[in-house]
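Only one chain is included here, represented as structure tokens and corresponding to the form predicted alone.
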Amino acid sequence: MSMIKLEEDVSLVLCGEAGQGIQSVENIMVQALKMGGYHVFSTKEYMSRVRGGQNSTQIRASSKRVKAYRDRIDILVALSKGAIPHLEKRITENTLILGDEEVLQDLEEKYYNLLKAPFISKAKKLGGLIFSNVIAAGALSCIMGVDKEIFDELITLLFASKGEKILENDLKAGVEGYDIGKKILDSGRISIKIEKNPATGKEILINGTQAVGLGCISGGCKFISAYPMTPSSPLQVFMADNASEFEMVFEQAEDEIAALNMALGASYAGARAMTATSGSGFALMQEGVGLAGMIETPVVIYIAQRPGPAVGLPTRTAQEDLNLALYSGPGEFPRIIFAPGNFKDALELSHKSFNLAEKYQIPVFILSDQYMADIYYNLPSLDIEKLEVEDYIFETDTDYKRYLFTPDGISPRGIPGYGQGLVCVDSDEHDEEGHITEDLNLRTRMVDKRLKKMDKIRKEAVPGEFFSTSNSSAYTTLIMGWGSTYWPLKEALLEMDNDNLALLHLKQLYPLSSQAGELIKKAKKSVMFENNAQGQMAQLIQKETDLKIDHKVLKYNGMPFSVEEILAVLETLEEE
């Protein structure tokens, strides 16, 4: 039994069975801590089941901005017996474990730093185990110094719609939690010193899904059709929730095949359209991707990646679908693949996806993943003032040809009813007017026309973000990553503070900006971090630049990279 002293940055983890309301605790705590003057970050890992198993959520509260997953657990609230073995590898002698006697009874104090807290027994007296989540949230809020009034406001906001009796019991649960928290502080087992900043209370708190959704809305999305599939479903819900306010149509299709084809139909009619899916759902869309390529119809496809193949681990994270997006659809045609790594990129790249899809009349992919979709952190704001919706629709005349040959391969895009022309499209090979053809010379010219667009798309490719703590290009090791690896890599580099290291985080995966090859050539050693087993991005870089990545650090167990894991790799590389 020892005292825990925490300064600047605290990692709180709650773990319990599915159905115990772990997600409710996360919702309460991140809001309470932000309102209480802390910078916050949260992430969750959960099983694909309604009841049972072990789910956990990590919440970091800090005096400085925190945006990355860490292995470290300072305080663990165990709401079930399975919590300890589930998190065993992350528990150290510095981890204070809070839990009911019945949860902790099998643990020996010589191995664990235990403190009994009656979350479950108090909950049973209030009417059921379900109240243990609010009691735990109240205890942690008290320990972290969050005003009780702020906590009660959040409880009211969260539970008022469930009825007066339920709200009353949850407020009582909060009182019980604060009472437990006060006793823990009085015990002298915890000392917390984190500087508060009242300004965080006025900042926004969003997750990766919402950042992408805001980018899609600001990009002019007017139609989304999708079939529910974790972890893309949260974006579908976000867009459906906001459909009325932003004059969008949301259609839940009967399957993924219909979802993409509906989006293409809406786009043909002139609406900025998208679909959202994951893993095997996108596999079903392959024919539709090819159709988009052949009829040169803009569409945005959001893929929230999870481990495969097939159903795989449906509620975990991965970066395994890059090749699936890159090679999806029959035949050869242009496409763009973006992978935002932070919320600013999520907003701007999602917005840009719609403009580029319209400009080049192609499918544009947004690759996200479960980790990116579910993380929360606070930001001062997201600037949408400079984001413009670019109009590429052409008013047709009687001589209009939908697939007119042009020097850059981009034909003026008309839509039915806007002008005098006929907007004819066909999934078969076609002539300039859109009529079916088997003229083999014309076929070759039409393929060349479509692929010609890649010349301009490559020149316009978004460069990656280059970062070094010394703000210098005099590095010897270039660390690389894409998508949700952004913040763990950046926090690790900041912690290393080594002039030999630099980070290139890729935003546009395909086609690749020429910047990537130039920066790799300058390095003595290049290292790629990816959440897949084959190094798909490293392979793509070699294909695009003819440069081989020296080290591939690959993780594919369904969990994101932690800052500690990255630090361990970088320290080893420095010793080589």
Second form
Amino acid sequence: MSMIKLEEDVSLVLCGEAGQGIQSVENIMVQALKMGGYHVFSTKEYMSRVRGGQNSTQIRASSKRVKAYRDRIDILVALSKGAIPHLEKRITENTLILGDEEVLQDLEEKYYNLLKAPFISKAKKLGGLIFSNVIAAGALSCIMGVDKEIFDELITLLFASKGEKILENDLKAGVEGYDIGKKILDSGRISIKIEKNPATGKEILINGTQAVGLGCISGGCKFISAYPMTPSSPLQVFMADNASEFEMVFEQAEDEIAALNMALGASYAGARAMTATSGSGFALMQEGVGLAGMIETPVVIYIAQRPGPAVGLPTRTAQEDLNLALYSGPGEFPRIIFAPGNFKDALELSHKSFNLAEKYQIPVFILSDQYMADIYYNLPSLDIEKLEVEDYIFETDTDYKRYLFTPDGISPRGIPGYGQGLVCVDSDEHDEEGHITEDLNLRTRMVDKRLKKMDKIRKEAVPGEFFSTSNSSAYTTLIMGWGSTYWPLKEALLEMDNDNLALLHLKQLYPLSSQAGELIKKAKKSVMFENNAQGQMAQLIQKETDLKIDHKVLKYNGMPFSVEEILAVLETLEEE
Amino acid sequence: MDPEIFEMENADIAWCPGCGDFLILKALKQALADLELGPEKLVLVSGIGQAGKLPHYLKSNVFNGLHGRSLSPATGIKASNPDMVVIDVSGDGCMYGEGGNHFMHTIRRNPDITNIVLNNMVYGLTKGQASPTSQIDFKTPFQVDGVFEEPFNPLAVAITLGASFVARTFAGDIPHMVEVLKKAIEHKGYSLVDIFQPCVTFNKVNTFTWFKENTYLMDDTHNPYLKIEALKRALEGNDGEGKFPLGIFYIKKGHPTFEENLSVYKKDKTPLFRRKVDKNKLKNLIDSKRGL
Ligand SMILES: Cc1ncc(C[n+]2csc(CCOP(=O)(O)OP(=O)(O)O)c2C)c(N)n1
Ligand code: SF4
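Starting from the form predicted alone shown above, please give the structure in the form predicted together with its partner chain.
What follows is the entire complex, opening with the chain shown before.
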């Protein structure tokens, strides 16, 4: 039973059953902490069920920017009996566990740092278990030094729509929470010192899904057809929510097959179009990816990955569908695959996806995952000033040919109803006018024409982000990752502060920028971190550059890499 | 307008001589000419199959997509540019087999498109397998003992699902086809025109003569505005009893179309490709994430 002193960076974890409102606590807490002058980060892990099970949310609050998942738990709010066994591996003697008598009763004080806090019993008195989340949020906000007025304002904002009675009770729950918080502070068991910075209060607070969504809107998306599937559904919700304001059509298709085909029809008619799905759903779309390739019609495909095969672990995270995206669709044709690692990239790469899809008349993929889709953090803003929608649609004349042979393989793209010409696209092999052909010479020329586009696409490939604490290229070990591993890797590297280490975070996975090969060649040792079992990106690098990655660190249990896990790997690498 | 306007001079038509598809092509050109719908206004969408090749033989904008999927791009096209006249042409295998799910849900969605199905009760392009509309006992290289599955009844299904226009006609009767096609194209909302089409190569049972002998034209006594009456007629000819009626089975008036239901078009009919991104609105959306 030691006194816990927390400075600069606090990791709070709330854990309870589905239906207990852990999600609402996350919503309240991230806002409250940000408004209260801290940098915040949150990530959730949850089970694929509507009631019961164990779900948890990690919230980090700090005087510095924090954007990555850590194993460390400083304060654990246990709202269910299952919470402690569920998080067993992450609990240490430095974890202060708060919970009701009944939740903590079977735990031995010599192993655990326990402090009773009557979240559930007070909630019951207020009229139901559901209030336990607001009470917990209140207690934590109080401990963290968030002004009560800010807290009340938030509660009002979040619950006003639910009716006066409910709001009134939630405000009361807040009072109870702050009461409990004060008692915890008075107990002398914990002290927290984090410098506040009022500027964070004015920053934006978004999640990875919203960052992608904002990029899609800025990229001129006008049509989205999709079929619900976790973890892509939040993006579908975001686009549906904003459809009216931004003059977009959102349609829930009858299945993924229809979703992509509908988007291709929309795109053929000139609307910038996209679809969103996850692994199993994307498996159904592959036929349509081939169609996009053959009819050279732009489309953006957002894949929020989760573990497979088949339906896998519906609510967990993975990076397992790179190969699926890379090889999807029959035949051979060009494509681009992006994997944003932070919110700025998510905005800009999603935006760029639409321009490149139009420019090259190809499918462009945005690979995200559950972890990336659901994390929140604050940032000063997102700059959309330079994000321009580039127009690649031509007004046709009477002798327009949709698939005109050109030196770079890109034919001017007309759309029906704009100009004098007729626009014919065909899934069968076709001639320059878009009419079906079985002329085998023409066939070869058409394949060449389509693949020719890759030359330009390759030259234009977005380089990865190179980072080393010394800012120099005098490194011996090159750490690599792609997509959502960005912040955990970067935070670990910053903490190592070792000039032998450098990080290459890949943003465009395919085709790969020539930079990757150059940086790998310079390293004595290359290490790839991926959330899959086979090192799909490492394999792709080898295929694209002929360079073998020395060391693969693979995690595929459905959870993201934590900073600590990465640190442990980096330390053993050093010793080797 | 002269139907010649839709002539494709150099088209290398891949249909067998004597196929019903030629007559349907002719009727469709005539119907479009009568309605004064020039090639630039038109988008013909199709899937795969002998029937699916039709758009290549009629001058227009063309989206020849995947087997069974034609209704999805057709819906996307219409929803992105409601100014275009969108006609989907498919075969019975393409539409009712591979595309069954899309057939069902497009009816529910009710986009303003015309869905023409060239129904030859067989798979032509893949050389004579059974289709969902093949009749019981129909023998094929796959169905060696003859078809034993219940034939799919597209009209009854469409009527039940609330399709807003449901009709059937016959390739052997050009004037009737032209009449029905015109009404279907003019109809606002989803319209199904199932056309009995003899496949002279792979269907030696359901021939021109067979269709003539086993169909009849509905007269004025049929009221297409009554759903139950329409359904009763749609069930005629099934189970080998009685003849198949031809004509307009069902019309549902005042049913809002998919496009009309979309909020984008509530105030402004501009096609989507002409709409820009409002950066100020986007900035506001980003700023709204600053909190309270
Ligand atoms: C996904 C897929 N499966 C199978 C095929 C092969 N295929 C081409 S046409 C066809 C059947 C066409 O039959 P129908 O729609 O009745 O048209 P018809 O040729 O009789 O006019 C099939 C199975 C295909 N192109 N795509
Ligand atoms: S196979 Fe049948 S449907 Fe196809 S063209 Fe020949 S006759 Fe017509």
